[in-house]
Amino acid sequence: MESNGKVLLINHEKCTGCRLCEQVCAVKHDGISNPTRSRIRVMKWEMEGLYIPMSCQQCQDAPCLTGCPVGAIARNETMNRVEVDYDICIGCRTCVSVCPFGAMNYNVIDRKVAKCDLCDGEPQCVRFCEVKAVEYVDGGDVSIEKKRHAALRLSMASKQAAALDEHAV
């Protein structure tokens, strides 16, 4: 299935920390409900009530790809994703150490790396996220949505500043 430049859009402000995305990912890829085997990880800061799903960003200039000493990682242009060839991978974990997002995982049981493969164009984390904290959208829509959100924050900040000025007089 062709992805047409789609990417995972993660909105941590919507995430409730339920970790269902981790469960369905592990079941989809490994047939077991074990979040440590997931390709998406929810980072949790309980005291702050902050939950941030982290997944491979499918970087255009992927450090994991350029850092792999045996060439086991390649870009699949058709699917718009970075893939690991497990027949070539030697499990050195260089990709894990160079990923700036911490999205490359190493499974000590299987002795291999694991990363998001976008479920071949139908990400299960997206399908099961009831609050839509994880969405699969066209890459261009991400930029528009971020601009819209930034503009809204700027507008709110301007209104709050004007209200403070009004009260100061």
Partner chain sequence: MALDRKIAYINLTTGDIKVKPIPIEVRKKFLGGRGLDAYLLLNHTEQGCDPIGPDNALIVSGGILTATCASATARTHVMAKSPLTGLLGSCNMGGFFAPEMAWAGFHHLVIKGKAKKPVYIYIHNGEIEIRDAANLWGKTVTDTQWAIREELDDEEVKSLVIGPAGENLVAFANVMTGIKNAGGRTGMGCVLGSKNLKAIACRGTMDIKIAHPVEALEYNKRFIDQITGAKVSQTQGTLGTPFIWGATNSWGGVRTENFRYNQLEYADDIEPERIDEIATETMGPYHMAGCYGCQVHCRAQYKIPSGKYKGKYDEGPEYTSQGAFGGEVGCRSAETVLAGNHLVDQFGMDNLETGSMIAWAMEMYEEGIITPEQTDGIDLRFGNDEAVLEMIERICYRKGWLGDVLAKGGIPASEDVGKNSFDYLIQVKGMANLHSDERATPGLALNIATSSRGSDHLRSRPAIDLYHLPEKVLRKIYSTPVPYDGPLSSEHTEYIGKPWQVFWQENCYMAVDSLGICKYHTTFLGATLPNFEDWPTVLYYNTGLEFTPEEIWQIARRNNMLERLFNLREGLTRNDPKKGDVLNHRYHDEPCKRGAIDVIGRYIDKEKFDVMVDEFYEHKGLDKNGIPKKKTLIELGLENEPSHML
Given for the second form:
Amino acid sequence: MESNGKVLLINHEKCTGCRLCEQVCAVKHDGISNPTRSRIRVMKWEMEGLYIPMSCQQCQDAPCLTGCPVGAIARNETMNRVEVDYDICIGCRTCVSVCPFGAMNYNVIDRKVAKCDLCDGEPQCVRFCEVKAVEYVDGGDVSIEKKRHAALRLSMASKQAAALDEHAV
Amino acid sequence: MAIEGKQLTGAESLQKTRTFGKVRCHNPSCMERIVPEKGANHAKCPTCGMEFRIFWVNPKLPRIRGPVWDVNKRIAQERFEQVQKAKEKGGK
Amino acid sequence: MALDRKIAYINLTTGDIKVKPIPIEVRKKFLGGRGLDAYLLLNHTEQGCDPIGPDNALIVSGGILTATCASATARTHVMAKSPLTGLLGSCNMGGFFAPEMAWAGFHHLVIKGKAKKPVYIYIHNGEIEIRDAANLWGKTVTDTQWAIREELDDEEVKSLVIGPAGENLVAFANVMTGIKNAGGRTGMGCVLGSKNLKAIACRGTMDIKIAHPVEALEYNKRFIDQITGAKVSQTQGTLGTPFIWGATNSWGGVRTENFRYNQLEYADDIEPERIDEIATETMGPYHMAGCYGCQVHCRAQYKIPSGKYKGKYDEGPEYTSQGAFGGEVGCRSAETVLAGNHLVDQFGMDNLETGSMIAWAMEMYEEGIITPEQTDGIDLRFGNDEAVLEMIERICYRKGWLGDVLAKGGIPASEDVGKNSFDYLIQVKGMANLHSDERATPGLALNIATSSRGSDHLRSRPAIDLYHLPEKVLRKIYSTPVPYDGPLSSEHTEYIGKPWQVFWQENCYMAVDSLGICKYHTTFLGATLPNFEDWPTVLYYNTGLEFTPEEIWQIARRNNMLERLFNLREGLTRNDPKKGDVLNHRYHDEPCKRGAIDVIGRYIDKEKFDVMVDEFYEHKGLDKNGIPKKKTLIELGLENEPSHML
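What would the structure be for the form predicted together with its partner chain, given that what you showed me was the form predicted alone?
After this comes the whole thing, all chains and molecules, with the earlier chain placed first.
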């Protein structure tokens, strides 16, 4: 199998805060609707209209992987993801405490940690997000859209500056 | 309960009646379909003459933003006077 | 399982709390949400109970599908006897409250009694606690919610709260959740206030097991595609509900200056596109937000661009705010609409009723029925933006003679104002009409006249009637799931066939309200959105319960009849101008003066209207006086109400 270079790309500006991603994630993985089981969670600052979906970044040098005392966490290069081997996992939650994004979940019902597994290549959060706040894209070009937007902003800024110069006389 | 995966329900079967790219004239007795030119911000009903400002929700989906006030207000006033006259004649 | 969510009975006088399961027979008979609420209200209140007394039952619920893997099941329903109308009080709102309540273990709450001092209820994973709310009393809607989160030290708590209007017993105070999700109409916030209940806070992490998760997920996708593919959803997801006001104003279907005109001319500044521009300018290009699990995202975020309230963040406005603080009061300023919307959101007060009361006072002020002394010198002429904003505050805090009078709601206020003020009151059953003007649309006029909670567009409005759909399409929609071969007309200015459409819509909306789904996901504004035939599948995959479309139709009829029984018990009679299925005389006596060519001169013909009501009653199984026939009650299994199953 060819190596899968795709990554989950979150553009929080587009997020409408509906939390459908949480719903479908939990149903897909556990057959249960319960946001605490979801691998993706939308953090909100309601008075600022700010909604930010948070999920595993599948880090290259993953703290959860490094920190796991029993070596239950490994990188799967084929899927381009970090995964938990539940046969080895002892449920100590070290990974939960070291993850810089809070993306390693723990639910008290099953007493298990859980993280995004990219739905084995077909992330449901992406499939259901109509506004494309969560996308599944080729890792190689992950920042090209951002570059394009930033470039446009720069060009607008320089045009505006030029216009101001003209009027300044 | 066997769910017939492919069979369409009534509402689903009506999906093919969705028409993009057109708006309907706002005059009840007219309701003519108006096809604004792509990106145009103005359209006139070819049947009843009312004029509307157009907004594009997306490149395929126009909607009537509102009347061209000066035109439609004049049409409305003329109509109102007619109705008043007819009423007087009718002795009501 | 969704079906193991419970019902709690909370007595605020004694502090007693009882929790019971909801039997499956009850589910099969009423589903949940608004339908089961109606059953509970009929069973847990006595005839003639005081709406603001301890014996009124306040019922809070989610639908049977709430927080399952079904699209847009965010709706919270609240019911009680209404302090505004003395009849059915009922409101429905989006946001995130009902799902959180479901994860906390509950689908229905029945709250009775009155706390000695301000309290709030905290529900957490099956536990219910009554807590002191002394430090919350007096706080605005959002401040209350953030204070609760701080006190409970949990940012994920979702609360249903009242603002100062509810505390001050304004007859049309709302319950609110989030920034602007409002349970409006009929004054449910006033009922909370009367019970000294400031808020209900929920936090839940309990599982809701999906009966057939793989199928539920796949079907949800199909359901959602059906919805987002509709033109109306795309428009709504771009402009929010203001697009409705814009379109209606364009042809002359909104009432303006109370009821003088049917169009606000040159209203460019409050057109949906202009409001969308303001949202873009203040919040950026991605300023639409959604309720739980909904991809229509019809709620805009904005900041007030100028004026006294410049920079304040809020959400909306809904089309009702354009009506209430634009057309009805004759104002043409986006700033006023946005500021008015912000004030009622913060106060927790119904925008429609507030705008209508102010517009009513304005017309009487201009007619000389209300004097400048009575307004404390406020110049209450139509189009006075400052006066509108000032009156909103005066009503909330019951300031001045007029503020206090208007806060009582339409009919009591008209008794205080006296003279012929009642003639100017645009209401049905004591609740103000939406900002719409139904004189050119008899089907819509029938809808507001016969709606169960007073003049209302969300109970039976055949809105797709305005689209001039081919008769073949209309027939396809309106003859499913039960056959109908009577007349139907594509002409929305006609009278024929409308009673069936209103009857069909009444059942359609009851069904979604009982399921817990949003009305924008059914045949309300779009003809191709899901209805009876689509719901059994969603229900089966999520809950395992099997229904046919006909059974859901029958449940909806039953639930609507429960509301009718409640209203009849509390004094509804067909022709009572204050409690009946009738319109203000101006619908019949004053023809439309503005709008599209063929709208001008239109009015509702009284005789034809009465025939429509007769026919509507016939469809519902009521006699000529609007009272259910014995055989109808037997057919619906309601011959022994109240039956106290729950």
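If you superpose the two forms and keep the largest set of C-alpha atoms that fall within 1.5 Å, you have the rigid core. Positions refer to the first chain, counted from 1. In this text, all values refer to a predicted model and were calculated from it rather than measured experimentally.
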Next item on the list: For Thr16, decide whether the Cα shift between these two forms is 2 Å or greater, given a superposition on the rigid core.
Entry: no
Next item on the list: Superpose on the rigid core and then read off how far the CA of Ser158 has moved between these two forms, in Å.
Entry: 4.3
